[in-house]
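The chain below stands alone and is given as structure tokens, in the form predicted on its own.
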Amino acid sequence: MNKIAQIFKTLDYGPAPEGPEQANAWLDAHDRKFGHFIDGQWTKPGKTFSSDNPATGESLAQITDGTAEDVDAAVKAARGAFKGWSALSGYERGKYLYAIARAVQKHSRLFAVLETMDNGKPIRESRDIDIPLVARHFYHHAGWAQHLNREFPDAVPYGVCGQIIPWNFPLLMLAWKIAPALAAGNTVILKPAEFTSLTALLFAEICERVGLPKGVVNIVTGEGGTGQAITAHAGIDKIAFTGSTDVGKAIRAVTAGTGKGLSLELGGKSPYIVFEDADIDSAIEGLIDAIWFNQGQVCCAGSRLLVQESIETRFITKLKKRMETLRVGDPLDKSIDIGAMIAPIQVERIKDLMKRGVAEGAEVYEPDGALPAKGCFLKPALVTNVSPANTLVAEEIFGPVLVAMSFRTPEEAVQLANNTKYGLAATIWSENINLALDIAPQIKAGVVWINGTNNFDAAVGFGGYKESGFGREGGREGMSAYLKPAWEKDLRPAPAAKVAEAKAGNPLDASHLDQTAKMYIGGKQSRPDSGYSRAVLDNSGKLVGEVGDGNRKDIRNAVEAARAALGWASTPAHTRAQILYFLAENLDYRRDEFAARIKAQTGHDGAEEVALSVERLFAFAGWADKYDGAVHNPPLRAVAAAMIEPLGVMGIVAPPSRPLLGSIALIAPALAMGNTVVLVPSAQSPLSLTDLYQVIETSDVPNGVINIVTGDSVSLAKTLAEHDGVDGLWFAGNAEASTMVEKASTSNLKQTWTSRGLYYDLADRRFEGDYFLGKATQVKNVWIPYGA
């Protein structure tokens, strides 16, 4: 039998090796030893470590381990280049980004081969996915650079950006971060992962070739200490990090109180939901891509298979048969499906997790076949017979391991999908588009793919919910992550709150009866758990009234009530608007009473503040059905619907000044977007808000949507920050307390806004628009394919 006939009979794949000669020649030209790229120059190599080929274990090059002094030099270079770079027109910056995109295309094969040698992913993935997307990001952001002033008219770049990227998509993550940063006018210091620095160093050469001004892009290589030096450097204005959740939490703590911009794209445990009406064969092919793409070393990998019980047996049987055809081997072989894991330490970590899962009752299936004799290889694995509490279900494995469970109803599928601390991505397979589009908004994830998976594009934002981080990369929202309001530079320290000394007197000397101001939790007036009250004094120290002194239990009750009311988010925006209008109407009806209360507490005429509060409620009632998403058109047969969604339960700690407006200006945008609120009003003048619950009760606000807990602002803010049932927290107060709030929020990586001791004049009309609307929401991109 001749060879061709034999191939048709056996259908075996022969080797199809990609040549590494040009990549090796490039490494040899550098004597396989690299320094940093700082201020447009290559530094001499310092203390180095080896960058190895994970498929062979052979050393590719020696990489310099960056020091604090290296980072400092890079920051100085970036700072020096910022003025000139940001002063260029958008067209001029766009030309540089365009030139980078063209250069990446010209050298695409070199980039792809070098990436595969350094990372271990199959050459088909590097060549056909990663490198084309790198060029796409620079092309896309070249356009953003030119149109920035039209689309973001009141925004300016942060300045110097520190960017730290992982090893699973070395060059693509570089493009995700550098392209929007440069388009916005920032300069950057980028640290590639210690395992995979080579394509970042080749990219530095591209920057040289296109004549990018010195200092605009600086590449500093190194291990963990180099990244720590970047995040802690006082001269860096914005940190963007992609990596593990634990490191992300550490960065959140380090940057707390600094005022630095922060974007975190962290871990995931993404559900892959297959309904009984799905095209099973297509769903299985999608699943192969979802979990075994890049050996499962993908933060958004579809690592949790949820399959409807009625088709579970048939689906698992077909899946195992498909797994038998997956080819594991040399990543430079174009016929290989699964390449090498990044390093021996990752292989051992995955094996240890598997042992734990099996000890807890899991059953593991691996197809037959031998692995290569050397290198960091693992077989694809399917894990069954697990409960939601099993280690392999709960923990991010970051390897070629799929965990399967079943469900009976769509409601159960949603519960299982959301039963995770992560919220990066999800996949839904169903031929019933009504069902798919009903489920997608219920999944707590930043990206949802319908009848497809692992779709990415520069025009569509990517990022997570919950402990998968915050901020977006790509799209309009990714562009805005590298910009800040121009007026923030003019903020001045807030004046210290004046605390009057109490004067002796008989509270019954007043002509009215003694009043008890309770808290407002779950639609009911509530006494404080502590049994203590706080005196409310006017400017002269005279007792105006008393309020409950809230504690941890009161906050817990309020958060539980707010979580029980999260259906507010699914209330039609028009209805939410009507309720806010009704609130404004009822507050306006009692304007004299509220004005008098403000005057009694502060000594100032309260009429203007009440009028501004009514106006602010009106403004955000108007926004409720207008601040919405968009439909993106990526370059494939699909649309991506960018849905604006609320954060969830928001804790809001109002400023000490403006006792009514200070709270209304913050809760109104949160409510308009569908959040529920736990409000801590001004500690000095809380009576305006304890009066407000009477307005709330007559304005059709559902129980639990607004909860009011009075007491010490700082201690209650700490409790809110530490509470894992709180999804977002706004705090207006001094710098020290703001730092505390941001650090305490790391427990579940809730999104925060703090005033950091600066004076935000909430009467200013700039705060009746998208400034707080954007902070009260997050974007979910739902990918919907079309065509027969």
Given for the second form:
Amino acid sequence: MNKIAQIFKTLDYGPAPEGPEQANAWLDAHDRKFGHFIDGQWTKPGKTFSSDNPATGESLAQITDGTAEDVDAAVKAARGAFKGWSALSGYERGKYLYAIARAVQKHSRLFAVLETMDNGKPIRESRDIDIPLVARHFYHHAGWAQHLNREFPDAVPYGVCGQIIPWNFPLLMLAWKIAPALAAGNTVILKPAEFTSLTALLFAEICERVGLPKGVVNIVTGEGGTGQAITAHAGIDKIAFTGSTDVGKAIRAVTAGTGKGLSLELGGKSPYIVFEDADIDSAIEGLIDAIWFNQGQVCCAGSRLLVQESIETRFITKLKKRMETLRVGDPLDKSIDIGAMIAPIQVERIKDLMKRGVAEGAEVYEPDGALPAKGCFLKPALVTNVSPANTLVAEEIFGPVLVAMSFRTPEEAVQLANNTKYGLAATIWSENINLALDIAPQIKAGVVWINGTNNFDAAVGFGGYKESGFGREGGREGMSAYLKPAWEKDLRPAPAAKVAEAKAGNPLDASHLDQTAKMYIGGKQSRPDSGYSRAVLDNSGKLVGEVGDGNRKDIRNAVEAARAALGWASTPAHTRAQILYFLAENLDYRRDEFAARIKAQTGHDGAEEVALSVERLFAFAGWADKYDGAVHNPPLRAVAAAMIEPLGVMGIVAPPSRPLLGSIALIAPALAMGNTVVLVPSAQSPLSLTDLYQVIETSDVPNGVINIVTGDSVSLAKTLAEHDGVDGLWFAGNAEASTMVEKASTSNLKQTWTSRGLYYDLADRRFEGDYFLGKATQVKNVWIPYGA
Ligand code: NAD
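Moving on from the form predicted on its own, please list the structure of the form predicted together with nicotinamide-adenine-dinucleotide (NAD).
The complete assembly is shown below, putting the previous chain first.
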């Protein structure tokens, strides 16, 4: 038989560059057993576990399970390297990043094949997406290193960063973590996921080859326990985590009160919305990529199809037909669409979830065709006939399972899209750009793709809203996540509040006062639910007034009012500015009265504080229409609009000092950016804020935008922290209460800022700028393709 006929008969491929030979040779060269990479040295393998090829079940290598001592050694190495690394010029650091990018490119095939063998993802993806994006990330951040001082003039690196990553994009997640950290001048300890350590170890060799100074990058392999040792280590200044929401929450709780920087990139259940005027064939191709890219093991997978009812039947029929052509099999075969799942345990988990969904009424479609006889393979699945409460709709499946639902109107599409605890990404298909751009801002997600999906670029930030985490990777916002203000190191403990504590005594002592200041909720003055009042004393212990003693119920009402007022976010920035200017003007008009009230409560002349408060309102009125986004130009036929959005409802607990400015300095940036606020003013001196109601009412502030609850700062902060209707919480108070606030905020992963008992001199004009603006906002990147 001649050769061609022979090939037709066997359908075997000839040798291809994607063959496993070189990767196997590299593994053999290491006797298929690895220690850690610490301080530029390879440690002897310790207690090990096996890293398996999920497509074959064969063991690829033994990986060391890092102990607390290993982590400690890595932290010491990183600390030792920090001084020298951070002192290098940005240009010098940039050259190392550039060299890493070049080396990754030079060995790209080895990286791609090794990644596919270790993870099971199709070689087409590791070769054409993962590894090129890794190189792009290092190139991009080489530039940031050099321009850092100009672009972030008052910022310094955190120091030693602990970085923990998942298994779905092993080398890419490593690049997203290590490149910005190094560019900023940090040193790192990175722990790859236990299933996929190999490319991180190969990367460590690249660091050696390019001569990266010892200790700048340390790779410690291991399981969850190794991750715990990292998050608990007192010598680490910042934790960057990508992984599941449950572990993210545990890390939030462990790091509470430590002052460590924290960014969390967590799970998702992203909507894929198809309107009736969409280009259906393109939307189907996009969907194939959205949900079956990397076997659906993608945090931002478009796993919830929302299709307009008028095209539902046609769309689903076409989709099923297209699913029949998807090829599942050997990931090293470059014509494969769907490779192997990461591990048998993940296959079992997905099968269990499917069983639960079916028991709840779901129907499952899977195309015909056999799966490979061995290995972790699953067929692509389409789930229909589900309600929003079905397990398969609500839970992140992290597998090749698409759930489909329909909607009638754009409003319903938005409602369904946002009906999830997650907020990572969303996709919108419509030929009507006006409609798409109207929907994009309404979706609570950090990334929105219009007529495309799964676009990623180093210059464009990526990250979540809600329980998908906080912080961004990529772009300017990703860089700033590895920097902190230089002045933070000069903060000193806050002096004890000078105002006398309320003395226990007869609660009726104050009965000669004819008026008790009420709360301010939803634009109305309201009595405290508790029916109790609190005495306000001056610093000599003399009674100067009474306020309501707010409780859980008052906070609930205030949050409800603040949520109902969220239209404030879409009020034009110009209008928000005008209202803040008006507030400032009206306050200024009554400056003598407010100054006298400050004096009565604190004994200090209040004139300066009132003047500063007016100035601060002016400052943030000025920012309202200026602190805005950017348009990125990634190397794809698209622009990405980085839009600055408010967090939503913010709880703000003001410091005890400076009764008026302490509150104004915090609420002004929040309001300027479109947040609505539940404010707890200084517990000792709340009268300056209860006096403000009339000023608020005469300044056109819409009802519910500012709500004020007086009472005990710590207990009200706890209620705010535990409330899932609060999206962000700032707390100025002692260290113990700050820890409590951070811990209690884990349930919906609200973003927090706490003063941890340190004195932030809010009169300082450094607080007139982006410090609080950045904390009151998050960036949404909307990708818009171009080209006919
Ligand atoms: P995982 O949370 O189980 O593990 C992630 C990493 O954390 C691993 O390295 C693991 O060893 C480590 N770890 C486990 N327990 C820990 C603990 N208690 N303390 C510290 N570290 C611990 O997640 P996974 O199964 O590896 O990855 C899948 C998840 O990652 C999905 O939820 C997915 O959506 C998410 N993910 C998010 C993004 C993003 O950018 N938002 C990207 C990729 C994956």
